[in-house]
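Only one chain comes next, encoded as structure tokens, the form predicted on its own.
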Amino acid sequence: MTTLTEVPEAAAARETPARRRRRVDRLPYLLLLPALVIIGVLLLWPLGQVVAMSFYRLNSVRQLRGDREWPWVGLGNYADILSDPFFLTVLRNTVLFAAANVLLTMILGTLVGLLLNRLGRKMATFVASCVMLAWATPALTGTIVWKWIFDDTSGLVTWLFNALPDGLSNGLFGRSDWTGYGWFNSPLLFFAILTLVVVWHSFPFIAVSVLAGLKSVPSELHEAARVDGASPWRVFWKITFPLLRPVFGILIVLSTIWDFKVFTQQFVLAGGTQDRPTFMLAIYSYAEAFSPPPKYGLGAAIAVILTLILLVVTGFYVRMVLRQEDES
């Protein structure tokens, strides 16, 4: 006679391996469900709202609150943006800025990573801790510090240039009194300072990532190359770089994504949205949406264009990660 306690055991015994496998395969998705819900609420829903707003002409807060109708313009906002010559200027600024920052960040981060790999354990820990302070500093806080450094009256850079001998300062720069000099007034100088701020904040991540990759390179390869008389430059390009090519590829893609959407540093250094010649896509979208008179639909369309560009770059990143997993 079968007891009640034997029924579940008998049912479990009759369960087929395929059914048990399907039940186990669903477990990871169930575990990911809470995170997916949070991502959907915090990211996908606002993104959907921005995409929807880009198809309407929205010029007042009352429209956003639902007190007034949303006039449908279809692709009109996109047509206005793409036909505006200023958009090409903004896109050029964004691409050139991102390219320069990615290049400088990769070079400086790689050099620091190579240095950390050559140092002893205690010194490497000390230097890495100091370097990571820049990465740990919030973008807003770090940018405010840099703006103080370049202050036109009491900044450190102004003080250093005033400390130069008059003959040397006049011979090199054509002036001896730097008090009141607007370091952020020239677009070229502004982008140079902005690049300095962004590279300072970004290179520690590259350095630590390169260091982690260097730890995976067998030391026997470097030792054999040195025995054969290879120079450090040749060792890097013939051994280190080929082995770390997947790491460098991923870091370049990530840096491109981050540099394309720089906003905080530019907004703080420029003191708002008045300096239009230095606009890039992120601050261009903000200025069109919130500067009077507000054009929320136009700003949303610019944000969608920036998102599409970043999605293309992200596609390359995902493809690179999958290829790296297949090779491993």
Second form
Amino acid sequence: MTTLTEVPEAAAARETPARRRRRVDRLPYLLLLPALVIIGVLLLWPLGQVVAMSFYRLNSVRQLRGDREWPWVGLGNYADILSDPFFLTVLRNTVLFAAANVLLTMILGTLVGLLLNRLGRKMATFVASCVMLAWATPALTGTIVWKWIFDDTSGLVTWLFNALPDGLSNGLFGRSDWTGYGWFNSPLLFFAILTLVVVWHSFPFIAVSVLAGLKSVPSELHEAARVDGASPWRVFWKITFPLLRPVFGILIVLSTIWDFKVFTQQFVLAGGTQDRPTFMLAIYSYAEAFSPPPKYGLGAAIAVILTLILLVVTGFYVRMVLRQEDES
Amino acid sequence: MKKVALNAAGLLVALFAAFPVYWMISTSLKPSNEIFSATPQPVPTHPTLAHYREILTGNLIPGVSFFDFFVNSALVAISTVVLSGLVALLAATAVARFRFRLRTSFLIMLLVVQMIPLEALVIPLFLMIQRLGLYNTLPSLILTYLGFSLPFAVWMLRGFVAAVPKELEEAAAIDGASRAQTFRRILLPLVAPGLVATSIFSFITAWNELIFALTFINDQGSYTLPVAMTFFFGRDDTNWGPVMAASTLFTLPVIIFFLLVQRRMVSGLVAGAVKG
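Given the form predicted on its own, corresponding form predicted together with its partner chain:
Let's see the whole complex now, leading with the same chain.
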């Protein structure tokens, strides 16, 4: 457009390109419009709304429909939550669970990635295919199957423990008959099984990403180090890890985000939202809002706290991705 | 010796990863007395399709059959795929083909919105669905899943569009093709494989979703499969045979689809993440 004012006598000759340029300027926005509207209405607006709702006392569907007033309580919901010792238990559960799961997923995933890189071609393909099965299985059915494996009468684990010699079983656990044993009854055992399910679902992604990272690293470096007599442990920390550091960064952040919002596996394993001792933030928020009597405002406040935690983690993630984009 | 150890470790990993899937299918093929016997059978000794027959011919919930739920889920998933594919293609073209002022901001926004804990949006979306009068309807889910799948779909398609050489389009433009023609004749056929991969991803997202389906649908006739299944096996003495048959029928399409696109998933996920 500036070209038009700078050289008016050439205006006629340049009309077509100029017009095209102006059209090009508006076209990308036009193409983006539907996506922007959808993301705005279905993700960003609700996000703003959940923050707004957390400042009101909302206890009935009729309030949601707009038939009744929304009493403003300011930070009241947050004050209620933060002064509730149960919230601190839930927060502790969430943080400990996420930390343990990120750690285990990263360790197992990395080991499997390293292993896949060392196996022969046929074996690697076979193992990778099996690993893919765990990844592809929907959270819902994956959890249902694990629940069946831990069934208290005919589950495989119950059978395994029954199969232990009675003396050994008695000595270790103080019982020899495991039929009817509630594997999900103690919070600690529940979290252990949930960890097993979540790690089973999520280590494949780490393994495959680490493998992809390893494939992009020249293998001469490793060979040279090994020839020099370095132990596998040293090779990993001195060569592999520094080279894969950006990949690891992103994987850790992603795992953290995912493990903070585990919901389906927990919901299915616990059989709903009644098992309060095993609550974590996501399910706590949902239970407050949707189990009768509904407390939408309180649930919203919990959801906001969870979102804030994740936004901090996301900040790291975005920075890492943008740095990678710049490099590539 | 070292090789043996590595292969043994490989087998162990393969067993851990694949066993639950094997156990699901194997259980679904066992007659009930074998399922509930004191000693589990590693392989079904008298394989039977009885549980599948029960699932497919009987009613999962009084008055509603497995097939009805399957149709609900398929309707929701396919509508989500079509809508999100269309919108994502337009947006991906914009970010892959044009340099404009808000481009980087838009990309950052895509990354950030993918991190929003969707569970946190249940309450406000429930409100929106209530006010729009969509409570208890399948469109409430289509709309919701469209929002969830779109950011990653745009992110994924962006790479495919960028991979189509610009010169092809320029050549077509020189030959006098209009923008729309270039788009339809050049770009669309070349990004078709990417569109398929993205669609499969959106399909899996919509097919697997449980929480929103649980919250927005109260009428049993409109349940999607995941919701029906949680009710189906929530009873005290679970009948694991039919549950495993239903789980297998639910899982197999996802696994097949997933294996078709997993290579793309890795690169897409490392740079912009969604997990089912």
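What you see is a predicted model, and the numbers here were worked out from it, not measured in a lab. Residue numbers count along the first chain shown, from 1. We call the rigid core the largest set of C-alpha positions that still match within 1.5 Å between the two forms.
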Superposing on the rigid core, is the Cα displacement of Val61 between these two forms 2 Å or more? no
Once you lay the two forms on top of each other by their rigid core, how far has the C-alpha of Leu31 moved between these two forms, in Å? 4.3
